[in-house]
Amino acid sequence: MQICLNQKDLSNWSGSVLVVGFLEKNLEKQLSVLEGIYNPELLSKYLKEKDFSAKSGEIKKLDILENSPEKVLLIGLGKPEELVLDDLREGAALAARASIGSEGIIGILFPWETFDSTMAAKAVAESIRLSIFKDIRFNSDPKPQKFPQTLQLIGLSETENNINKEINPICSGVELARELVGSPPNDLTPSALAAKAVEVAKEYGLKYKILERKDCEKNRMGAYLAVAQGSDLEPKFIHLTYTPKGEIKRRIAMVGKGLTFDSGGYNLKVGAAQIDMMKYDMGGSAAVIGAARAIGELSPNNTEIHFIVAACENMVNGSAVHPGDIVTASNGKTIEINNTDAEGRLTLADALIYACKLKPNSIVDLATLTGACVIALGDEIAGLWANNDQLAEDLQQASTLCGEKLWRMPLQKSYKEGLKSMLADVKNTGPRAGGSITAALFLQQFIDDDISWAHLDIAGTCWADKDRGINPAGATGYGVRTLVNWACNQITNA
């Protein structure tokens, strides 16, 4: 999709679909903007009859007798005093879905003056593109949906028309993450995930390294390999590196949980656990690889970035890890496995140790780690734990900038008592209460004290059961945009 800014008003605009956003206050006055297309008085009377009052989430399609535009969509944005950037995102998503089937040009006129125009343009452009995503790769007779290939943001300055260079790489990264998460586990194996990572690296100039089982054994990654030993498929430890041109002022690492399928092991998932959906247990790795794809094209300055994924399956066979086994992570810490379904944190333990050896300034891990986080924060907000206030603030600003929601949670030291083992250094799970917090505390034990670290639990946000804002039903690609904003130092207040 080509995105462009258009200073023209509606009097001389032409295209296939025209989208106009309205606020609840003084609706009749706002309707004058459509005077070249409709009689404002008649339009006002018509909208009153149809009970359109511009409340947030309202949409009204108007008929046009002439050929241009084919559709006019009126979008309610709510009360002006409550208007935030997310309202523009939601309105743009509504309009985009209502425009499917059209071709040509879609034009959007929103109340841009309320916001920084560049931020508003990016928010709406991302929303339009991402809300119409549809994964048709596994249909026997795929039919791509029609949608306008040019997006014009009406009333914005041409001097700011550089957003294609940012929007397209970022959206492509999100779409890649969605495709990875949406892939069935017989298609996206650990080897296939590694192959996709290598493909991204080759296309966008990243260095890559894939550690095989023997390499991981040499590195004494006993926690990671314990999870992998129940599967017939070989584990793949993925490490991509982005190196900027010129001086390196910052080194960061992104670590993603990479369970391409999670049966739960001998603590088999049953009942409401939705075992058929455990293909999305690699949502963290998808976000990391999607971010690598976007960052490789964006080429930010000054920051060296490492993308790390310990990919494997958690399955059940005669070799699978038992509940009660004790394994040793690559830093020598022993772990009693009291629940084989708390496997993600075991793979992350060795991945985080590996990341620490690279001596980064900061590490951020993303994982579909706990159902407890979903209970606490629902399916729209990810949990954030951090050992450093500045890193936490930077990530929250980066997420706010793109509309991905984060809520900081506590690293309550007293809860570490629940992870004590009678036999080993630590257990892999604590009590049921505060389960997402004890999971974060477990991970923290594999981070060097002098490294800033944050953990994002995205168990609720990586998948949507129905259309939700800019996310169509299915994989959301959550985390890609936050990671990219953070890595590229795009953390100004939204």
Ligand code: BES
Contents of the next structure:
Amino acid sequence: MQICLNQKDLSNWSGSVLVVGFLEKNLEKQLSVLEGIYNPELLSKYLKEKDFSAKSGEIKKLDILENSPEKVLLIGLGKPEELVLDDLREGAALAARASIGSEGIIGILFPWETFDSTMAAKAVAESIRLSIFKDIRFNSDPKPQKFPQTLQLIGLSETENNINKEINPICSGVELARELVGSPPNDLTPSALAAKAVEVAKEYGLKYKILERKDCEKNRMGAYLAVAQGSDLEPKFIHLTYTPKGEIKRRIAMVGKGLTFDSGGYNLKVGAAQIDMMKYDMGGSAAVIGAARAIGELSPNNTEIHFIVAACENMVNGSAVHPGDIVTASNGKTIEINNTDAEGRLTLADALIYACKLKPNSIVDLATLTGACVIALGDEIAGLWANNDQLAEDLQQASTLCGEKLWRMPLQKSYKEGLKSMLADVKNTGPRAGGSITAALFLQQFIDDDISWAHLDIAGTCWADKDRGINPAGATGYGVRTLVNWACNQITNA
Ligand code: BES
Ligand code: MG
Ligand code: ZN
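Form predicted in complex with the named molecule, following the form predicted alone:
What follows is the whole complex; the chain from before opens it.
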């Protein structure tokens, strides 16, 4: 999709779909922008009849005129005093879905005035591209959907080049993450995930290293390998590195949970646990590899970035972990596995130890880690835990910029009590109450104290059951945009 911002206003505009956003107050006055196309008085009367009052989420398709444009969509953006960037995103998504089937040019005229023009352009362009994404890879007779090739943001003056150069790599990263998450587990195996990561690395000039089972054994990654041992598929430990041109001022690591399927192991998922959805248990790794793809193309300065995934499956065979087994992670810590379904944290333990050895300033891990986090925050907000306030703030800022929602949660020290084991140094599972907090506390034990670290629990946000704003039903690609913003913006000291 080509994004253009060179059109001043609606006079002489031509294209196939025209989208105009309105605010709730003084609607009649605003309708004058359409003067060249409609008689404002008649239009106002018509909209009153049709009950259009520009409330947030309202959409009205006007009847087709004799000439261009073929479709005119009026979008409600809500109260002017409450207008935020997210309203533009939502409005754009609504308009985009209603424009599927058209070709040519889509023009959008929103009340841009209160926004920074670059931010508004990025928000709307991202929303348009991401909200119409459709995964047709597994359909035997796919019908490619039609959508306008050119997006004009009417009335915005910015340098198009910069917008196109930024938006397209980021959206491609999100789309890659969505495809990875959406892939069924018989297609996206740990080997396939590693192959995809290597493909991304080769295409965008990143270094790559895949550790095989024997390499992981040499590294004594007993926690990770314990999870992998119940599957017939080989585990793959993925490590990509982005090296900037010129001086390196900071080094960061992104670690993603990469369970290509989580059956629960011998603590098999039963009842409401939705075992068939556990293909998306690699959502953290998808965000990390999607971010690698975007960052590789954006090539930001100053920051060396490591992308790490301990990929495997959690399955049940004759050599699978028994509930009660004690294993040793690569830092020598012993772990009693009192629940084989708390497997993500076991794989992350060795991945985080590995990341710490690279001596980064900061580590961020993303994981579909706990059902408890979904209960706490629902499916629109991810949980954020951090041992460092600056890093937490930087991530919150990065997420606010792109509209991905994060909420900081506590690393309540006293809850560590719940992870005490009678035999080993620690258990992998605490009590039900506060389950997402004890999961974060478990991870923290594998982080060196002098490294700032944050953990994002994306169990709820990585999948949408139905169309939701810029996310079509299915995999959301959550995390890619926050990670890219965090890595590329010079906002941080660590
Ligand atoms: N992959 C799941 C967490 C999950 C649950 C993700 C729902 C997405 C939606 C994780 O491996 C898991 O099974 N966690 C257990 C932990 C429990 C055994 C302490 C859970 O949340 O039930
Ligand atoms: Mg599990
Ligand atoms: Zn899991």
